[in-house]
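Given next, in structure tokens, is a single chain: the form predicted on its own.
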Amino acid sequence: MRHLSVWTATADLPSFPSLDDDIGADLVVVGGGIVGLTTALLATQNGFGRVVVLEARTLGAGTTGSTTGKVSAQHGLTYASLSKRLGEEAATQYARANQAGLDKIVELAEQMSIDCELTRAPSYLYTHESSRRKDLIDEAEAANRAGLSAELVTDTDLPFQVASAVRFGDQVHFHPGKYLAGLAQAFVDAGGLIYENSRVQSFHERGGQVHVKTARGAIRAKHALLATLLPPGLTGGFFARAKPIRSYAFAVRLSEQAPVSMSLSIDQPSRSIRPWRAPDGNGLIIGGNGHQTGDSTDEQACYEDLQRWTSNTFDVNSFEFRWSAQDYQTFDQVPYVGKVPLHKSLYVATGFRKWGLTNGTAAAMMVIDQITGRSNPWQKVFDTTRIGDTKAIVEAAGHNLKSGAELTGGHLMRALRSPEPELRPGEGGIVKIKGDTVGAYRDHDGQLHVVRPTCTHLGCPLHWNKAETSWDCSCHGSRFTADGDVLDGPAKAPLHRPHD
């Protein structure tokens, strides 16, 4: 078995130099998700001149190339929930913007001639308690006010019972990795310009234009986007307004017929189906397990529960790759699209809550639809300078006072732990060498890798990721490698090393 995504193990993704030069543009994109690559190409389809993309990395190396796949207005318990919070006009556009994403999905795909295994299913969102039918009756009818169409039942496709399901029929399930390359394809055809590699170190706006600097270049904007997970370092405070999540996922081949459907529980552990082309046809994508970034959780007990629930559900024949992803969620469910306070021509996608590809997609219209000046009837639901209901800022308060106390305690018990004598290869952690305390990893040819265990973008402990090989915050879910490289922010330097 393969620890990479099936998604970028399988596409042919295009390659692109990192910028070297200093250049203009009429819109820089930072991020190359799909919500970068929809922007960009929407931008270069709506008349902009030159539109660059930045990627830190390679396409699809983040959350996008790491989804299940799923292109759903299902969100889990989703319509009930922001009908009751933020009210019925509220639950109604967030579901119109996320049917659009959908359908603009579907309609670039073959406007482009995307070779991306688009396939319509239905889609399941179940419980097998009895005791929580109610709160599938409520999603249903919700979801039906907000102008889906759900129906509740009893059977599916699944090869087990469910006590009760509410049915999305119509949506789409893919390849994101060669819908990515298609986008990024489009997108150069059209002139637009990509450069890979090139993580962004700072921006700031000055004489109406967004300077965005890279290692080796940089490039004055009318507009910048950034679609970026998190946006990077102290950007509009949403390191404060959202909270790090991650989840697990195994592509696997089966003995049987795989179900035709895609599903989703609501009871904990979170279970994600969906069928996948695999090289007989028999395939299937898990996922589930999500937990909060940097937590105590044992990141390789979470696959290890998830790969024997499949193997007790389904006659696997065999597990071909597994992997993990990251996203943000916000404390009212809803993402934050659009301008950053206090800016003028920065604006900012975030906080999918692990429905990026509809949201995603709904949120670069949106920013289109902000630069040219045009309105949008979603905007007002997605807008940045929201505060939220008032659970959504108990739960924020809840989650910064947690922040605030691993910020603090956590050095203390990191501080206090015993040293760890060796570190056998393949282990990681806190230990001390020659009486310092330092984050180490002993990789499989024996040798060490030493880094200062606290974050760079605020100063949190990291915790040591053994199943990822990584240093995890728990307090804004930045990540980086056993080196100190940065992979996820928003913290944008590398770590420290004991030398420096």
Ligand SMILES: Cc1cc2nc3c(=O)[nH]c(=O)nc-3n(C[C@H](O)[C@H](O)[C@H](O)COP(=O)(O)OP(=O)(O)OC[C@H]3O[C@@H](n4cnc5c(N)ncnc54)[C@H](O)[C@@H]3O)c2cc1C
Given for the second form:
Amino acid sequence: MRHLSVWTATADLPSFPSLDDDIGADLVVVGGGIVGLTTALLATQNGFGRVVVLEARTLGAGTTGSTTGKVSAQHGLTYASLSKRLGEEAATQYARANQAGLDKIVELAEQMSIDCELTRAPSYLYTHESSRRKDLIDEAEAANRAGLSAELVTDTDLPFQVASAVRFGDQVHFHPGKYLAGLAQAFVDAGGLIYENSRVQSFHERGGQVHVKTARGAIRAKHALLATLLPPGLTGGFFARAKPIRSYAFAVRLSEQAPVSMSLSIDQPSRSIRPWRAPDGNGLIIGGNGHQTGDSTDEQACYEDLQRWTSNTFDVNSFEFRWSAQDYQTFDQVPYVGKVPLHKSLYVATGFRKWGLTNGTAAAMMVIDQITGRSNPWQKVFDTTRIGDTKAIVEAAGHNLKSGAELTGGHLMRALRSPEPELRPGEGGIVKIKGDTVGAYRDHDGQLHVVRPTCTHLGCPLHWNKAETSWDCSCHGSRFTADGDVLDGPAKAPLHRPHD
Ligand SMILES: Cc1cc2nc3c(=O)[nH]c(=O)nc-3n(C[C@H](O)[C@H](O)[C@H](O)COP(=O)(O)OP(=O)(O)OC[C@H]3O[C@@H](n4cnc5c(N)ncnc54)[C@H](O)[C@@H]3O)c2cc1C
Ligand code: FES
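Please give the other form, namely the form predicted together with the named molecule, since only the form predicted on its own has been shown so far.
Shown next: the complete complex, the earlier chain at its head.
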């Protein structure tokens, strides 16, 4: 089994040079995922002039390249909770935005002739527990009131009985890597510029323009969009208004016929299922076992549990790919989209709660409307200045303090007290080297990689993720390679090394 996303492994994503010059632009888009590339393409279609995309790694290297690829307005238990907490109008606008996001993906794929395995299918939200039937009844009713078409059923095409399910017909799944490749090609064909391996290190507004800097180049633009999953640094305080959730996925080939539908359980641990066009046509993507990034969880055990469940549930011929990825969840379930508070020309789209394909496409449409001064009926619900659920924000801050204390007081001390601080090949953790407390990983060639295990965002202690060989921060989800380079999250600087 290969340890990488099936989507990036099986898409022919085009490559681009890095930025090594100072240039001007009408719009600079930071981030080459679905939000960045959709916004960039829509901007060229709306006559924005010069549009530039800057990507820290390569296109699709972020969460879009590691998603499950369901393009659906069915987002778990969402509509009942939204209408109860934020009102019927907010739930309706959220539903309309996501239906429009779904429709826009289908429209762009057709318009640009993107061969991305786009397939119509029903989507089920199900439970095994009859005691939770009421949750699904409420969800179906709220979704219908919000203008969607939801039906309560007990029959699905899954190979197990469910107690109850909500069915949304006519949803979509696709190959997100191929879709991104198509968006990028269409954008470049329309005159857009893409630079890869060009991490934005700083940005600020001055003289009515946004100045964006990478290691070897800079851009002055009329407008800038941060489409980086979560904005870097402290921008807009979004890091404190959303929490990072990591989930696990497998792509498997089946010996039996794969279900045609997509599905998601509301029971814990959650299970997400959708068909996959394996080389012999009969595959499935299975996802689940989400937890807050960097929590002292055994990530390897998360993979093992999901793999066991998959084998016990389906007639699996082979496990082909496995991967994990993260997304941010706001405390009122709705993403933040629009102008960064206190800024005139800087925009953001974040907090998609693992539903960023439709939400992210709708976000691109909202940002284009805002820049061009068109009013947008969904905008109010996605407002970036709202505080959200203050109780949940206080709880999250408490979680960060607690996990910091657990890591420094528990995990770290256990590692130091270990009678065998020596690391075997493939092992990593907090150790003492010549009396100095460091984070270390010994690779399979025996080479030791040593860093200071303190997050460069706001100083939280880091957790060694042995499944992904990375240093993960549970406070706001920054992740670093074994050598300390930034992988994800709001951190901008690499980890310090003991000799730094
Ligand atoms: C396991 C999992 C399954 C999911 N399944 C689904 C699903 O089935 N359906 C659905 O709708 N949603 C799903 N989601 C959510 C969805 O995939 C995301 O919300 C969406 O892909 C986010 O897109 P994005 O463009 O905002 O971010 P990304 O795709 O992460 O793109 C951000 C890009 O910005 C780059 N970047 C970061 N910092 C910088 C910087 N400083 N300078 C330059 N570039 C930078 C990154 O390298 C990255 O390429 C899932 C999420 C997860 C974690
Ligand atoms: S991500 Fe904020 S302290 Fe680590």
